[in-house]
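The chain that follows stands alone, in the form predicted on its own, written as structure tokens.
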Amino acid sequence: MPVFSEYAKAFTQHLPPDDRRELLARLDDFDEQRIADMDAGHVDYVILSQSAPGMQAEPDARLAQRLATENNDFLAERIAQHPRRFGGFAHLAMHDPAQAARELERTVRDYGFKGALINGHTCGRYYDDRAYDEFWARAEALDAPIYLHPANFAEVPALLQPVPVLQGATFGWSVETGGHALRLLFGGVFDRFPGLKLVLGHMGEFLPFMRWRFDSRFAAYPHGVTLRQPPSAYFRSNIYITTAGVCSAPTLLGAIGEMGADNVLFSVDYPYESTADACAFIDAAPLDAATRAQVCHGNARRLFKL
């Protein structure tokens, strides 16, 4: 939806002009280039979503709700032109949890959307807040996975303030998104809604590789927090990760070792990453046939009911 490119300037402004024009052209294309890239990589089906930051960066709640609804209607129209190739994630204005829950239900019910992708915090508000329990309850009832996607920091940490190169996609987004996911976990969201499914990109934003330490240090320093399971357990019961934007075989094998083969899904991160590179990576990854089938399509079929 063209209006959303204005919000994306928060990070596209840092790209070289030619790269920015190419990126925006690919984002606006739903037919020729996108499907050609899918075909070249033998990708049968993709789930489309609104690029960051979207309405998570819009301070006006009413405007955000209107634009999010228009985005979902627009996306549904585009998907209807290629229903065997495309699915959709809802874009939600998270300013009002009850309204976000209603919009999630509408898009799942009326459009067959596969869940929602939320671009991080909403103007500095995080979703472990108990006010969002109504939203999480609806997502659980709908069995609609929620993809938590990176966002810029609400406030850049002092550590990173003098080094802009580390504040965004290179490092900071994973810190911000991983921290948000941990707020949900240690805030008891998965205990209150045990059927909830959370998806993280970029090989889980570093988190799978910290599972053992989460258990060890939480046991030593619980700070009054109680959980029904060790923190590591939620990475298999509630959290799923995608390979989006990380084409490293050793990292993939480590993620599968930590998460289990059922909780890791292949993804590209198009158009920010190359479909050709991502497909070459997964084709060459040293996986047995059963694991390859799970990661490349079986887990997605199950999680998103394809």
Given for the second form:
Number of protein chains: 2
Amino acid sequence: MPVFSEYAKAFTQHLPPDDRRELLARLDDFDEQRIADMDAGHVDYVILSQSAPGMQAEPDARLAQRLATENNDFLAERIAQHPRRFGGFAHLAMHDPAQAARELERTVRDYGFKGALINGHTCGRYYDDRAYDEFWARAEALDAPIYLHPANFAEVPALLQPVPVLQGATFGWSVETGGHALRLLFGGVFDRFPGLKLVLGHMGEFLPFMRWRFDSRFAAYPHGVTLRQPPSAYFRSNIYITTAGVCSAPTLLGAIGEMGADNVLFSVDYPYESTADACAFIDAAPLDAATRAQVCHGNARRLFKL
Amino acid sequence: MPVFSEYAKAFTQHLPPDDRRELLARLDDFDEQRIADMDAGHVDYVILSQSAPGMQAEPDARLAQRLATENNDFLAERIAQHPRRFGGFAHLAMHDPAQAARELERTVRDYGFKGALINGHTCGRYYDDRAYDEFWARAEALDAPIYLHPANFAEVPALLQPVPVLQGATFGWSVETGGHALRLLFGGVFDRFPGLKLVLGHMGEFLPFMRWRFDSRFAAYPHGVTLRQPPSAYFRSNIYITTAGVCSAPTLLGAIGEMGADNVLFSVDYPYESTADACAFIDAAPLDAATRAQVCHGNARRLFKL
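So that was the form predicted on its own. Now I'd like the form predicted in complex with another copy of the chain, please.
After this comes the whole thing, all chains and molecules, with the earlier chain placed first.
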């Protein structure tokens, strides 16, 4: 899908040329280095997705829908070459919630996709908008987890405007994606669709550590919002996190302590981090055998029905 | 200091009337309920500070400087009534860095204040501005730790604009204050003033959990910024955190694992949380005796020279 390289430019343009060339080659490879790295790290199975920002950054809705559909057809072909090693997440143009719901259903039904990965807002539109209830209803009905992956800010906050180094992956993405996830939570999406499963990478964009404070401060300052559960409870009932992009044992243990071992999944932010680094981290993490089994495969098997 | 109640309005206006009355009474009390609560929780000593936003929200620089000075004189009188129970943080108008440096020095020298607590930006101005190097130099020379406390956003990010419930203490403050602290770090303040000690409340505004990712993503996307150490290292060399406002054991253990037990201090977000709740949390936290001693008093004694 060479056209997708165009959309990836914003995410690679600051890299040194050699690093960028290697990264783009790894993104395009499905059969060689990717599988060799999995083998070396004893990774049996991965679910593949279109890299950010993809169609979430395409303003033309019809073009975005066409390319997302082509992407899904392409991914289905690639994973069919290695069905025991690869699964797929749908790439969805989110411009039209009804069309996104249909495309999710098509890819789950026809290709066995495990859910969808969405790269944040679509041109500044967030999915707590009631118009997206139709999409969330379908995801719930299909029992298809939705992975909310970072995007660049639709509008860079004044706080970070003068400091480009903080606007992206180093800090800003977690603010943007964590804030988006909280808009869903405090917007009542999980109350309206209690079976919905949302997945967050990057150790849950660090939200698990804020659970106690969410409850404490929301109780003091509800601003007219009512929820069926304390905010912290949704981090067990509806939110799952992955370790992708955060290879630190104390933070992993903290997240497991906050969310329970059922809701934390090992994952590799490939190719933005190396499979070897991520595997070395999880192999060395001080987890008991039962927790390790859950984090490394049991939770993924259950959540994605592998 | 009844005039300060005016500045506190923004932080209390959404509370139910009874809660608000109780909160304001507790803020005004230095001799009764405050000490009774400390006694009940076996808290020997606390360092008091002006509640947010104080003079950081006052646009008139001269008025702010006068009121901050009056505040410091007032606080010195109050703590003199209970010198074995109370210490003070200076309240500083930060409009003029040279004046702020002088007032910090005066209060440390004349009143034995332990440092200063600053409620975030001053009317949208952040302290990575090189004009503040004069202030940071004085804080370093005095070995006076600076506690950076939350403020409301100078400009609410578009991401949070439609969701007031996320703009303040529940989420936005951590973004604002964490982002401000990162502006100092990535702006090289700790490289220029390596002896500077910055204190963050609310479990470090959750930045400790991002240490690994700061290093990983900053290495990939430095945006022309150079630092003497990996970003994570400043969380041991220059940054101290307190538990104020976050009473969750897994998160505490994660923070200690990330920063080391030397840099984490027990504190109570009084009167915004109850001393009883905070003490029950720390008493129940699964800390070994040496770590407990550091977190509960050793670190504070060392950092603030008690």
